[in-house]
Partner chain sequence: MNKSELIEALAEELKVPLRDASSAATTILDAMADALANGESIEIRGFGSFVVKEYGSYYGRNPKTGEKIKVKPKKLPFFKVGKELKEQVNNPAK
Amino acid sequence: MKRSNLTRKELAQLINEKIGFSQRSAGELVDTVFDVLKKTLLKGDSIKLVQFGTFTVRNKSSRVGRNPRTGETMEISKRNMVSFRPSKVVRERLNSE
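Atomic model of the given sequence only [the form predicted in complex with its partner chain]:
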(Lines of atoms letter the chains of each structure in order from A and count residues from 1; the text may use other names and numbers.)
(Lines give C-alpha, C1' and ligand atoms only; values in the text may rest on other atoms or scores of the structure.)
Protein backbone atom coordinates (compact mmCIF):
# COMPACT_ATOMS: atom_id res chain seq x y z
CA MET A 1 0.00 0.00 0.00
CA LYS A 2 1.41 3.31 -1.02
CA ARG A 3 1.25 6.06 1.57
CA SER A 4 0.10 9.32 0.11
CA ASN A 5 2.39 12.26 0.10
CA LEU A 6 1.24 15.87 0.26
CA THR A 7 3.21 18.22 -1.98
CA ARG A 8 3.11 21.74 -3.35
CA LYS A 9 0.97 20.53 -6.22
CA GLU A 10 -1.84 19.15 -4.05
CA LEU A 11 -1.80 22.26 -1.86
CA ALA A 12 -2.11 24.49 -4.94
CA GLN A 13 -5.00 22.36 -6.19
CA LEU A 14 -6.82 22.81 -2.88
CA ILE A 15 -6.37 26.58 -3.02
CA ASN A 16 -7.69 26.54 -6.57
CA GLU A 17 -10.77 24.48 -5.65
CA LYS A 18 -11.60 26.06 -2.32
CA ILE A 19 -10.80 29.71 -2.86
CA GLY A 20 -11.01 29.95 -6.63
CA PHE A 21 -7.51 31.26 -7.29
CA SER A 22 -6.27 30.33 -10.78
CA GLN A 23 -3.95 27.31 -10.93
CA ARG A 24 -1.07 29.65 -11.48
CA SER A 25 -1.70 32.10 -8.67
CA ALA A 26 -2.54 29.21 -6.36
CA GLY A 27 0.93 27.81 -7.05
CA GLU A 28 2.48 31.20 -6.42
CA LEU A 29 0.56 31.50 -3.20
CA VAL A 30 1.83 28.16 -1.89
CA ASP A 31 5.39 29.15 -2.77
CA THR A 32 4.98 32.47 -0.99
CA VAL A 33 3.73 30.76 2.17
CA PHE A 34 6.86 28.61 2.39
CA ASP A 35 9.08 31.55 1.38
CA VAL A 36 7.69 33.61 4.24
CA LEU A 37 8.22 30.73 6.66
CA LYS A 38 11.76 30.26 5.40
CA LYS A 39 12.66 33.93 5.68
CA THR A 40 11.32 34.00 9.22
CA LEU A 41 13.44 31.02 10.24
CA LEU A 42 16.49 32.54 8.53
CA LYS A 43 16.05 35.62 10.70
CA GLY A 44 16.29 33.24 13.64
CA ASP A 45 12.67 33.69 14.66
CA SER A 46 10.46 30.78 15.61
CA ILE A 47 7.05 30.14 14.09
CA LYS A 48 4.10 29.04 16.13
CA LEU A 49 1.14 27.69 14.18
CA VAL A 50 -1.33 26.59 16.79
CA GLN A 51 -3.18 23.90 14.84
CA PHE A 52 -0.07 22.52 13.14
CA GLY A 53 3.05 22.90 15.25
CA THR A 54 6.04 25.04 16.14
CA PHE A 55 9.28 25.57 14.24
CA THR A 56 12.30 26.80 16.14
CA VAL A 57 15.87 27.55 15.15
CA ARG A 58 18.27 26.02 17.61
CA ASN A 59 21.89 27.03 17.95
CA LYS A 60 24.05 24.01 18.56
CA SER A 61 27.42 24.78 20.02
CA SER A 62 30.53 23.09 18.70
CA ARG A 63 31.42 19.73 20.15
CA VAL A 64 34.00 17.02 19.76
CA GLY A 65 32.73 14.13 17.71
CA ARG A 66 34.23 11.01 16.22
CA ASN A 67 34.28 9.73 12.70
CA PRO A 68 32.49 6.41 13.18
CA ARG A 69 34.42 4.77 10.36
CA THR A 70 37.96 5.73 11.31
CA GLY A 71 37.52 6.42 15.01
CA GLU A 72 39.31 9.72 14.51
CA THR A 73 38.19 12.54 16.82
CA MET A 74 37.31 15.84 15.25
CA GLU A 75 35.59 19.04 16.17
CA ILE A 76 32.08 19.53 14.92
CA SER A 77 31.63 23.24 14.35
CA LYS A 78 28.77 25.14 15.88
CA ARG A 79 25.67 25.16 13.75
CA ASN A 80 22.04 26.14 13.59
CA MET A 81 19.26 23.71 13.00
CA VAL A 82 15.55 23.94 12.50
CA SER A 83 13.43 21.77 14.74
CA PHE A 84 9.72 21.12 14.61
CA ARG A 85 7.35 20.11 17.35
CA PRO A 86 3.93 18.97 16.17
CA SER A 87 0.97 20.56 17.93
CA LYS A 88 -0.87 18.69 20.65
CA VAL A 89 -3.95 18.41 18.42
CA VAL A 90 -1.95 16.72 15.65
CA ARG A 91 -0.23 14.36 18.10
CA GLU A 92 -3.53 13.39 19.69
CA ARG A 93 -5.34 12.90 16.39
CA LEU A 94 -2.49 10.76 15.09
CA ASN A 95 -2.66 8.43 18.08
CA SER A 96 -6.40 8.30 18.51
CA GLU A 97 -7.44 5.38 16.29
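In place of the form predicted in complex with its partner chain, the structure of the form predicted on its own is requested.
Partners and other molecules omitted; one chain follows.
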Protein backbone atom coordinates (compact mmCIF):
# COMPACT_ATOMS: atom_id res chain seq x y z
CA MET A 1 0.00 0.00 0.00
CA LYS A 2 1.42 3.38 -1.02
CA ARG A 3 1.42 6.02 1.68
CA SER A 4 1.45 9.71 0.94
CA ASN A 5 1.31 12.94 2.89
CA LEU A 6 -1.84 15.00 3.24
CA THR A 7 -0.86 18.54 2.24
CA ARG A 8 -2.38 21.83 3.34
CA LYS A 9 -3.75 22.31 -0.18
CA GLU A 10 -5.41 18.86 -0.19
CA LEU A 11 -6.92 19.58 3.23
CA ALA A 12 -8.37 22.85 1.92
CA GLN A 13 -9.78 21.02 -1.12
CA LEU A 14 -11.47 18.46 1.14
CA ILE A 15 -13.06 21.25 3.19
CA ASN A 16 -14.18 22.87 -0.06
CA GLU A 17 -15.80 19.62 -1.26
CA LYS A 18 -17.39 18.53 2.04
CA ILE A 19 -18.59 21.87 3.44
CA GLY A 20 -18.78 24.03 0.35
CA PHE A 21 -16.46 26.82 1.49
CA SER A 22 -14.63 28.59 -1.31
CA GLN A 23 -11.10 27.39 -1.97
CA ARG A 24 -9.70 30.61 -0.54
CA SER A 25 -11.86 30.47 2.63
CA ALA A 26 -10.98 26.81 3.15
CA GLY A 27 -7.27 27.64 2.85
CA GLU A 28 -7.63 30.47 5.37
CA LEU A 29 -9.50 28.15 7.73
CA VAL A 30 -6.72 25.54 7.55
CA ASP A 31 -4.05 28.22 8.09
CA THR A 32 -5.94 29.64 11.09
CA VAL A 33 -6.39 26.24 12.73
CA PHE A 34 -2.71 25.36 12.36
CA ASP A 35 -1.66 28.82 13.55
CA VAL A 36 -3.71 28.42 16.74
CA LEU A 37 -2.31 24.90 17.29
CA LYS A 38 1.25 26.17 16.80
CA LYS A 39 0.82 29.13 19.17
CA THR A 40 -0.72 26.89 21.83
CA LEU A 41 2.17 24.41 21.65
CA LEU A 42 4.76 27.20 21.68
CA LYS A 43 3.24 28.42 24.97
CA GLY A 44 3.83 24.92 26.33
CA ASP A 45 0.15 24.03 26.63
CA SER A 46 -1.37 20.70 25.59
CA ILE A 47 -4.01 20.32 22.89
CA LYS A 48 -6.72 17.72 23.30
CA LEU A 49 -8.86 16.95 20.26
CA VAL A 50 -11.69 14.68 21.36
CA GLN A 51 -11.88 11.40 19.40
CA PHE A 52 -8.54 12.21 17.73
CA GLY A 53 -5.76 12.56 20.29
CA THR A 54 -3.61 14.79 22.46
CA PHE A 55 -0.56 16.86 21.54
CA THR A 56 1.79 17.67 24.42
CA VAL A 57 5.12 19.46 24.73
CA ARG A 58 7.73 17.25 26.40
CA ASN A 59 10.96 18.50 27.96
CA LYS A 60 13.83 16.19 27.04
CA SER A 61 16.90 16.55 29.26
CA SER A 62 20.41 16.48 27.84
CA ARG A 63 22.03 13.07 27.46
CA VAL A 64 25.05 11.35 26.04
CA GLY A 65 24.58 9.84 22.60
CA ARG A 66 26.76 8.19 19.99
CA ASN A 67 27.33 9.08 16.35
CA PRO A 68 26.34 5.86 14.54
CA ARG A 69 28.72 6.53 11.65
CA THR A 70 31.89 7.19 13.64
CA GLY A 71 31.04 5.74 17.06
CA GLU A 72 32.10 9.06 18.61
CA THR A 73 30.37 9.98 21.89
CA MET A 74 28.64 13.33 22.00
CA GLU A 75 26.24 15.25 24.19
CA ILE A 76 22.70 15.72 22.91
CA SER A 77 21.44 19.04 24.26
CA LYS A 78 18.19 19.42 26.17
CA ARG A 79 15.21 20.35 24.04
CA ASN A 80 11.45 20.48 23.84
CA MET A 81 9.54 18.24 21.49
CA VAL A 82 5.92 17.65 20.55
CA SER A 83 4.43 14.30 21.42
CA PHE A 84 1.16 12.90 20.06
CA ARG A 85 -0.96 10.31 21.82
CA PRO A 86 -3.87 9.02 19.74
CA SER A 87 -7.28 8.61 21.32
CA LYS A 88 -8.70 5.19 22.08
CA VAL A 89 -11.01 5.47 19.06
CA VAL A 90 -8.14 6.23 16.66
CA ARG A 91 -5.91 3.53 18.19
CA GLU A 92 -8.64 0.90 17.85
CA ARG A 93 -9.35 1.83 14.22
CA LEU A 94 -5.65 1.80 13.34
CA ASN A 95 -5.19 -1.64 14.83
CA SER A 96 -8.38 -3.17 13.44
CA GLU A 97 -7.19 -2.99 9.82
